[in-house]
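Read the single chain below, which is given as structure tokens and is the form predicted alone.
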Amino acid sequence: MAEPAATTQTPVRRAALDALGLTAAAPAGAQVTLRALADVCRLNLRLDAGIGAAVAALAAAGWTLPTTAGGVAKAADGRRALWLGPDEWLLLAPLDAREAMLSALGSALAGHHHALVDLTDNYAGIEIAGRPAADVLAKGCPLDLDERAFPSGRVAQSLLGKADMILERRPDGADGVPVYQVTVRRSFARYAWDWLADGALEFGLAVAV
């Protein structure tokens, strides 16, 4: 009996919320917009920021670490570093830079006490924008999201309902509309989306893709 020809399948990467089949929707009067964000490279870095040689090596590799609690430092090509703790940062970059970024950082930090963990496949991102966006988040997030306490360019770890999240206040959108990025573990992506969508219903919900 003839053996079936071997087939080679190329793996297809799917974002955490692809299964929802989201389509754009902009109902009249909608004040809140949700967007499922494309996957990006996410690396968790643990490092003693007091080690000047290590910080200098990172700077030479194109990375500046924010040292202020809740700070965000931007780098070239859309990369940014988020402060998660006194010795912990989340490094973000375009997905196609993942391998190069791991290699460059590994080389830069060689010989320095550190931990660099690839969390790209662990997390999913959701953007929520609109003037009532903070009101939606406040329904299940204990942070003080007043502009004076949590301005653009701030990040914090907190809760969204029952899910752990990293919340980042991004630069405001058109007409000064607040924009937030919610990052949750991939297994909580559907929960976070449904929670935010439900919380936004009273303000009118639009979906962007």
Given for the second form:
Amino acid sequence: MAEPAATTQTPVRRAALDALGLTAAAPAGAQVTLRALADVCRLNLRLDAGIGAAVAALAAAGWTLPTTAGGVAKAADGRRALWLGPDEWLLLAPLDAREAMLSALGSALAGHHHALVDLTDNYAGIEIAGRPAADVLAKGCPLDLDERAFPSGRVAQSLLGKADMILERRPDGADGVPVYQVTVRRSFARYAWDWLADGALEFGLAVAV
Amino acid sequence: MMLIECPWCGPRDQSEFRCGGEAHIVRPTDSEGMSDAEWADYVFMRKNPKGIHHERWFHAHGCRRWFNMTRDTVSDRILAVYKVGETSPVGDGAAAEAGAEASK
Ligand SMILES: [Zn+2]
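What's the form predicted in complex with the partner chain like, now that we've got the form predicted alone?
And the full complex, kicking off with our chain again.
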């Protein structure tokens, strides 16, 4: 049997929802827009926030960790640190920053007890926007999504139907419509998409790509 | 819908949580010197009281942290929620039970 030809090509990166072959659609009167988000770099960080030296080293590397439940801290270039638990965060950054981030954070945290895990390919992101977006989510999510309890800049882990979900309320859209980012395990991407699309049908569903 | 107060996340729906059974069961340190009956008691025997019960709960679909809860098993009322390693601030069922045993 012949050896497979050596290749220098990198594998083709396929987003979790590519298989759906989504095309943009904006029917008249559609109030909810779903968008399959391109992959971003996602690093999970476990660290005792009481280790002052580690927190200071992270700050020097440009990362401030939110310490209040459900907090999101913004850093340069659209990077964000999401609170997942009292000693756990999800760090988001542009995909091409992955290698640099891993090495920068690795050296910042060297010598401190921590765990830094690259979960970039573990998750898929879906954006849901529109005035009734919270009503769609509330069909399968027990969180209190009222403006007072879950304003822009908040994150929570909860359920969407049967799937674990990280839900982040993003800054409102251009005309003040609420925008949410749903992050699920990659294998739940299609489930979550179908679930949101079904929930949005009664409000008119637009698809953005 | 029942709300449970996660010590970290605040009030969340019951569907995000899992119950981990009776709390404050300490793993024996002298395991080699234990009889089968003592092992069985540690592994299998639980209180199952009618009334105040201290339990372990897990915020499975939220922050994924374990914590303790004191609950009235008759009314299902949650009397206290406290972190692992802490003592329940509510009237201690365990202490009351031990007292009853001693007075027999
Ligand atoms: Zn929690």
